[in-house]
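First comes one chain, alone, set out as structure tokens in the form predicted alone.
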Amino acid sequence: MAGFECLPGFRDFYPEACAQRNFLFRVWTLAARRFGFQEYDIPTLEPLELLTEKSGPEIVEQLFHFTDKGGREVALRPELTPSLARMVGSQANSLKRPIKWFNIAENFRYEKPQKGRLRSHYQFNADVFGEPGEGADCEIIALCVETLLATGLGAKDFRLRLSDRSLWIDFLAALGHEGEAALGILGVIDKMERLPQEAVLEKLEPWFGDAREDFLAQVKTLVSIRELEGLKRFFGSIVSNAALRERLDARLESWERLLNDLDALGVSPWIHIDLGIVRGLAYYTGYVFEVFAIDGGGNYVGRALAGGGRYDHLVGRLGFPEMPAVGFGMGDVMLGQLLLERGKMPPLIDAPDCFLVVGGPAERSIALKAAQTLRAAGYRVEYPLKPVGFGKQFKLAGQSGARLALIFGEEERAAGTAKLRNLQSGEEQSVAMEQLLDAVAEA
């Protein structure tokens, strides 16, 4: 009979993999706290209706969902944002604004496992509620970049592609397409990089008919622009309606303030204007972005490392008063793979600080008392759990990765000392038992 295996799309975390995952958790947590974000948590199980309200009924096919014993339709959370919006909305009147929260949690999606996308993954989310201005967008974008830099990635490893749903909505409005029609067109544009041109033209046909090739040419021009002045020239050339032109001018001024602030925060080298990013979900309302790894030639590779944007209407859609919001998510799967590929994942098996090399039964009691003293002081200590020869113990000490060995033999017991050996340099010294803590701290 074959043994049991992990379910498809799920992972076992053996100690090394668990240490790598926990490294990401530490980086995420420290980065969020440096930016003044507070941690929250949410249930793993949520009402199915909450998730469909945010993403639409089509998401049901991507969920682990069932009817519980109380007859409720429920699902394992596929993401954090709906639950977060529920939490913030239900306590909106008592929460000090701006609300800056972060979370690290396991999410679940029932879809075909593939490279970079599993049925279970861990995700870092950071969000700001209650601030409508681009200052909140700037804070979120800067946190996203700084978090990736804190993993050891650098200028040659990733780019943040910054776009704006507001500009797209105004662009389509200038062409006479608003409301559901605009959202449908944006859905096609969002898939443009992943589809052949013939398929894109076919999908655009219901809105543009024979003019779809001209429209696609305009779109390609827009998504090729990489500087703010280029955006100003583009929209200045196509918008004649005075009210729409005034709205666009105000939005481009917001862009200028955002880019200036990002530059002041030192993250602008990683920011690329790229309106090819649309973020297909209909609830995005303003600035949106995705982060991709780049190869040596500056080409984007793989799936997005992170993504997010502004979603000002979600809290209101859940039945609470409207509240502006912006945030991003960053998963562990793609980021972990990239760090391993680029040699940025540090050696992570937790090594003990000290390995105790123990003689006979008489020395064992002394060694165990020393272990307790060292552990109480915060040191990580290992020793053989059963009698082993000195030669074997020194081999185990080297394999453990410990920096120090404390040797308890007959001579040391007679002298009331322990021998402290630096396993990296080989240097040794005899230490009186009452001075053990000080000697380890100084070694």
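If the one shown is the form predicted alone, what is the structure of the form predicted in complex with a further copy of the same chain?
Lone chain follows.
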């Protein structure tokens, strides 16, 4: 019936799908806690202005937005970062730094639903505020890798492509392109992997004219570098003034410390230097990265599993004191698909510990008292909600997946006992009512 289905791009989560989603939530939460991140949360609905201030008016195209009954321009959050920057910025003076926070929330975008991309998805976000050095980038990158490993993925399942907007900006500055021009050029680099060479050259023409082929050749050299030594050679050969040289040298030292620390944290095998990643959004200011699944041949498949980087100016741009920041987001859709494809999604095991088989009304009170006792002790207990014959109840007990059945018949009532049956082994024992909890614990 029209109107009585989900909206396109939204999902009903039946118990199995819900358990799979919650498996991700649990892995995300536990990983963030091991790294010392605290959980926070933000509103689902936000003022439109907060979102356009971060991302520009173009973002409105992709939003679920409307005017509320009080005349406010509002939107369903498409991402977490602007709200997070508000929360941190408005308490900048009282929060102890570094601020290490994480969140799991639903985000909304009005776009054509397609494989790996829905109108609503859940995202894990972790961010560090208040620490400008690469130590914070390191912690964020290590958490991103460790989180994916905690899902059960391994060395051959994914790779984190590590890049640096700061090196790119300096490289373009050495070629005479700064400010808006540099951002425009990075916008082209961002699309390079998906466009034919001719189209890339045409887009570069306004800035490079006849030198566009030379520039593209340089870019191709840069994005093929996989070792720190290679980056050092590339940037060592760039003609630059003294200030720029000093900045480049300092940056390459930061790279060296970052890679050393990532190695010490055990995540090096997943880190691939890859300056081909520049992240489209203008607000990134330093290290940036994206994580992709890889196939058996080591090729990237599908959309990014996660992405993030440093964004040191966002808090200031919202009118709060400047505060350095670095973080990442990881969605549930691509990751869930990957885990299913690779057989890493754990099966839904959702069975009671104990199924109560209940005789007549006289036995029912005894059985229900037992249910309360067992539930109070933390056991998951089910019983038929209406009178059902014994045979049917044993069938229900079996279907429920319970390991134990507790049988309350006339005979047992007369003896002040219950019969405890192990539904796997078929073993049975009589248990006095006051021994029930111990017997179930030991069964």
